Structures are given as structure tokens and as C-alpha cells.
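Next up: a single chain in C-alpha cells, the form predicted on its own.
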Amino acid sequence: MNRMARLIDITRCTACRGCQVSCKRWNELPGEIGPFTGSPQSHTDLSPNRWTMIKFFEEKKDSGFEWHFRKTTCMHCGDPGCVKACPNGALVKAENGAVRRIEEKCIGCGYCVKGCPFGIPKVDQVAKKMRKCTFCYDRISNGLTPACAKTCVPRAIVFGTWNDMAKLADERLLQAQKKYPNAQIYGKDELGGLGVIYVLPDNPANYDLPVHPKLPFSLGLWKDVVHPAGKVLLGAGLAGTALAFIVSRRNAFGQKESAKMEEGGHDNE
């Protein structure tokens, strides 16, 4: 099965927010009305019930100010830190590239939040569950386009195989550089290749993206040393408890039998 990806061309985004609406509708997520902050950006960040949103970035130029917009969503990384961080196996990477959450295994511990360099996973503290973009796994597994890409009129969001989207990004970059000399691609090389490949007008830092995203060193330590050792210790603890129980039962039985024998001896006297 081919790995899939979304190309998100920032130079074409008009901030219509159709992707936000379509994501809410398809996934049947409740609406959220926040306080007005003075910004045209609808919300400050993602939430357990908001899996994608358009962030606004204002750039000062000699000719005045210019707005840029970035669709923020799960990157579905080639090397996903959230999957490595999850202690319960509640996050898995599918063959088509989607990083999926298994509802019944998620306990809302939040380790995935710490393992993601993009700050994507959000934990519902009431339900004790983490929720995020599913890459429309139900749609793409049945040959359909993700809801956000389906609704994007200027084709700022395009869906296809990872290789095709990487190639299209190169073509879009050449077009973008005619207007934005510093335009660049983000997502082809980062963390094993991201499931979102951006065409950016300028440096990633200008769009709230880490320039060189890296997974915390502690993730490898957690997955390869601490977590397995914890299981061993837990098993040893359980075994020790069971052994102590058996020994105590045997001792109690032995004491009971000794008492019976002593009583029998007194009766014979």
C-alpha cells in the first residue's frame, strides 16, 4: 500500500476556513465559540474537538503588511514521536501513513503531547482521551479524499501518494519563487518525511513551525529502556507478591497442623 500525504501550499491559501468546517462536519465535532481576541484567527490553538485550523501570520514589508495563512493539523510523521511515547499502544502508524488512535487503549496520559515536536495532540481532561486529526482514515481507506482537501477550492490542499505530493511540491515551489524568492518546501526531509508537505513563502519559523524538528532524546530511553524495565519490575513485583502469599499460606497451614498435633498429644496423656 502506498503512503499517502497532503500537499499544503501556503501561497495559495485564502483563509476561507472551508477545511475547518468540513473537518468538523465529517467528524461530527461540536462547535466551540471562544472569546474575541482582536485577531481574525478563529481560535488560539487546536483542541480535542478542533483537529484543524487556519493560523494567521502578519508580515511587515516595505510596501506595507501582508497576511499569510497556514493550515495547522497533525503531520502524520514518517517517524511519529507520539507513537513512540504512548505506553499503551493506543497510537499506531497505518500502512497508508495515517497515525491512528485506538479509542479503547487511550487513557489520556498525555505522553504523546510531550513526544510531538509540533504540539498537535490535545487531551480531553474530562473524557481522559487524546484526540487529533485522523487523516480521515475512514475516507482514505475507501479511496476517498480527506474532507479538508475535498473542500479546498484554490487547491491549496492536495491529496495523493507521498511521492506524487513531493513531486508536486517541487513544481509548486518553482511557481511560488517567482513571487516569493525565499519560498521553500517543508516536510520532505523532516522526521522521516511528514504526511503534510508544505510550500512556504519564507522560513518555517515565520509560520510557527520548528526549523529542525527533533524527537526528544527521552523517547528512545522511554521506549527501549524505562518502559520495558518497568514491565519487568511490575512482573517481578507481581511474582514476589504471589510468592509471599503462597509462603504465608504455607506457614499458616503449617502452624495450624502443628497446633492440631500438639492437641492430639495432650489428649493421649
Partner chain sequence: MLNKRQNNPAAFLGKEGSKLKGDASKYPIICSTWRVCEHFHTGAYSRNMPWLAELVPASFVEIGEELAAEKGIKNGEMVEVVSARGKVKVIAMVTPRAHVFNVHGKDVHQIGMTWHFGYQGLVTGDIANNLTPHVGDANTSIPEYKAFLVDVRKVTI
The other form holds:
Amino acid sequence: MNRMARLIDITRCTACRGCQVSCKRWNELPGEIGPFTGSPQSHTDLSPNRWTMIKFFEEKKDSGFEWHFRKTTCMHCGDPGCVKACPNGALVKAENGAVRRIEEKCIGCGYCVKGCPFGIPKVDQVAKKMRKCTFCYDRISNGLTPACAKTCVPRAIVFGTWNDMAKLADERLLQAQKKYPNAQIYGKDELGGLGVIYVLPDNPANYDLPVHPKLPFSLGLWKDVVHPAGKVLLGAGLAGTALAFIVSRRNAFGQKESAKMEEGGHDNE
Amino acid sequence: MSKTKMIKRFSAVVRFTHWMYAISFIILAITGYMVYGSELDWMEPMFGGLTGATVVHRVAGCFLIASIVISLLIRPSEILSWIRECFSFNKNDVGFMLTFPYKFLGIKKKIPPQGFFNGGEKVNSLIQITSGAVLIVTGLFMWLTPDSAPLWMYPLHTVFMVIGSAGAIGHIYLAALNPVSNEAIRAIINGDISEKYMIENHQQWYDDVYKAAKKKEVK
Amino acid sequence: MLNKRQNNPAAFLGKEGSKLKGDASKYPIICSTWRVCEHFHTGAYSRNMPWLAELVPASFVEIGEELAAEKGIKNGEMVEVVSARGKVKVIAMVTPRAHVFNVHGKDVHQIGMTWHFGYQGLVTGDIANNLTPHVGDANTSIPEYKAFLVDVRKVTI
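If the structure you just shared is the form predicted on its own, then what does the corresponding form predicted together with its partner chain look like?
Complete assembly follows, chain above in first position.
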């Protein structure tokens, strides 16, 4: 199966937040009425029961005032840090590009939270499970589009194969550049190609995105160096000790035999 | 050899806290390894799944810390003299370490006179003290402040788990299974060792005790 | 302007209660009410729907940065909006989006509120229609609610 992706065109989003509602509807998540946030944005961040949300950005520029809305969601990275950090194999990268969580294996340890450069995974501390966008794995593996892309009125969220979306992003970029000369594409080259390709009106930093997302250095050190080396060391230690045990028995057998007889075999205690 | 003279080595408190530490350590190693690797995953049901194992890991951690605190509260002098001796690594200890490979393989060799702790015990103590300290500090941070604990603490915890566990494997083997040295296990179970073993393996300590006893007599 | 008259002389105007007319000296700020796409009308349906209620959890008033600085209002603070006809307590949303108009050479601020709130439902708020004038079109009596005069005060507890 081809790798699938979503194109999210910030220049087209109207912040109707239909995606936010349809996500909750398809995934049967409860509404969470929070306090007023100081802007039309509904909440400050994602939560275990809120896998996508629109973040509002007011920008005062020399060219005038601009108001942009970015759909925040799991990027389903090509090189996902969460999958690397997961100690129990509860996160897997599916063939169609979805970074999927296996419910039974997840223990809510929160290591994925540390591994994610975008701060997407959220741990439900009561249920001890991490929850995040599933890329509507149940829908896309049955030939449907994700709930958010299905509901998007201005076609700001488009779903398709990664290659198609990368091509479409180039077309959308040309349109966007007429109005926003600084417009750019985000997600084509980052972290092995993100599963979400953004068309941004300006620099990613203006929209709460890391400009050069990177997996934390400690994560690579931990999982690529310390982990296998530790296993080898521990295995070697155990094997060496076992070998030494056998050799020592052999060596000591002769001299110990007499002593054993005298003391009544105390070393079997 | 009908009646050997027994020499007191470890007090009851130290023996008790040693075993408390040891049992906690083994439980911590097993439950921790379930998160680290997959080879011990078959044990998970014993702890109530991996989620249960992480809880057991934390409880065992509390017991491990408690064992240190108890021993320090009740017998601070014994613990402090142990730590002091471990950090006074001398020529005789180096000499011991040179003969150590033979001992490890069960070949008896003449060793230079050793103090209360021999060179190998000092090395193991140093390994356990440093790895224990690092594991406790990083572990507490990872447990109590999971959101703000820096990520490098996780590999550090892993590194010292490997070092500490390797040291512990050697320690258990030498004390319980190695035919040359396994008489020493008596000291940590019953608290005493035979004078013969003491002279053979802790000449320096024997001399010190002997001299002190003589001094007393003179007085 | 073609004509000096500002409104239809035949417009339906009242004298008391909700039909009172405010004066620019007492109520110097232009207010408008509008909808958000998350709520429907007075919100009787949508404010009882958790997925929609969480999106707009409180009644708010959009206040421009200049006006907010003038009145010492901070973002997210509770303010009181007063007209000749009534008053409501809502949360201030300080934003550069609200405009300043130049009317007869004078800077006049505009604020805007939603009118989807009431006293029942998952999220509640004061009723914005307490402020609006009941002015009717001369021919049909269709009310004109979208522009009226108010004042904004900081709520001191």
C-alpha cells in the first residue's frame, strides 16, 4: 500500500473547526468544556481526548494584520520519535503511513511524549494510556478518507497518497504565493517526510512549529547506542559468569573433593 | 576441624539491610528489564502486566532506598567505615585484582594481605555505590517529575542499570557459586566467618584485630 | 453625504424600557452583535452539545487594543457592557482585530459580542439582547440590532 498523507493548507483554513468536531464524532471522544483561553481558540493544547485542534495566530506585519489558523495534529512522521522511544512496541509505523498505537501494549509511560519533537502524544494518567491522532486508521485502511479531511469545507485538508499530496502542495504553494509572498511548504523533507504536509503563509516558527524538527540527541543515544550495547554487555556478562562457573567447578573439583568429605558438603547449603 | 573459632564480621542490621537491598535490587532489575528488553516479558503476568511491573518497580525502589536509610540510621559507623575503606584503594588491592581472574575461574592463588574488605569487594562496592546513587537520583526524577525530567536521564539510567547489574551478577556468582570464595556468604547470612578463612583471605584485617587485642592485653 | 438625516424619520422608536435610546456622551462606544459558526441563534441547541460547547465555552466581547489600554482591561478579564437599556457581564477578548472608526473627526471604538448565550445549557452567559435597541423598520417593524451605543467598564470585585 502507498504511503498516505494529508495536505493542510493554512492559507485556506477558515477556522470553522469542523475537523475538530468530526474527529471527536468518529473517534467517540467526549467534549471537554474548559475555561476561556483569551482568543477564539478552544483550548490551549491537545489532550488525551482531543486529538486535533485549531490553533489561532494573530500576526501584525508591516503589510497589515493577518489571522491564521493551523490544524494541530499528529504528523505521522516518516521517522517517528515516539515509535523509537516506546519501550514496549506499542507504537508502530503502519505501511500506509499511520503511526498506530496498540491499545493493549501501551502502559502510559510517557516516553513517547519525550521522543516527539512536536509535543503531540498526551498521556491519560487515569487510564494509563497514551492517546493521539490515529490517522483514522480504521477509515483509511478501508478506503475512506480521515474524518477531518472528509468534513473540511474549504478543502484545506486534503487526503491522498504522499506523492500526490507533495505534488498538490507545490500547486497550492503557487496559489498561496500570490497573496503571501513568503509562503512555504513544511513537512516534505522534515523527519523523513511528515504525514502532514503544510502550506504555510510564512515562517513555520510563526505557527508554533519547530523550524528544523529533530529527534532529541539523547533519544538516539539511548535507543541506538546504549540499548543494544547494554544488551550485549549484559549477555556477555551472564555468559562469561556461567562459563566461569563451569570452569571453576572443574578446577576446584580435585582440591575440593577432600575438603568436602571432611566438612560434609557444606557448599550445597 | 571439629570446632573452628568464629569471628564476627557483619552486624545483624547490616545483614538485614544487605538482603533488603539485594531483594529489592533483583526485583528492580527484573521489572526494569521488562521495560528495557523483551527477553523477560514472559514474567509480566506475575506482576500484573507491564503496568503492574512499573508499579512494583517503584515500590521496590522505595524499599531499596529504605534499606539504605535504615542502615545509615541504625549503624552509621559501620556504613561509613565501609565507604571510607572502599575509597582507600591501595597496592595490596591492586595485587588482589591481579590474582582475581584466577579466583574467578576457581583457581586458588596466594593473595597479598587484605583488609576488612578485599580488593574485589571494594571494586564491587564502588560499582554498586555509584550506580546505586545514579539510579536512585535519575529514577526519582523520572518518577516524580516525568514532564520536566530531561531526556538524557533515561539513557543514563540504562547505562548504570547495565553496570550495576553486571556487577551484581559477578557479586552473586562469587559469593554463592564460586567454590573458592563462597565461604564468604556465611558472613552475610550468619554474620561470622571461620578464623582460618579470615587468615587466608583477610590477613591485614586479622593482623589489625590481633594487634588491637594485644594492645588491650598490655593495657 | 446626500442627506443630513441619519435615520428614517418614520422608524419605529419607543420611549421606555428596552426601547430607550442611548446618548453618545454617556455611551461613547459602538457595539455590534454577531454569530460564531459553532453556535446556532441563542444557542439553545448548540450550547447543550458538548462538542460545540467546548469550542466557544464563554460569552465574550471583542475589544480593540487601544480601547483596552485606555480602560485598563486585560485579556480574559470580566467586563461589564452597559447600554441605556441594560447591562451584561462578559469576558473581554483583547484583540487587534477590533476597529477604530473616525466619526466626524473623532475616534470612536467598536466592540463586538456574540449573542448565543443564555442562562441554561452546558455553557452559560449573559444575554446580549438585553443591550440591543428594539428599533423597528418603518414599514415592517423588522428590528435593527446590529449597531447601538454602549459603555465598557472593568468589573471590580
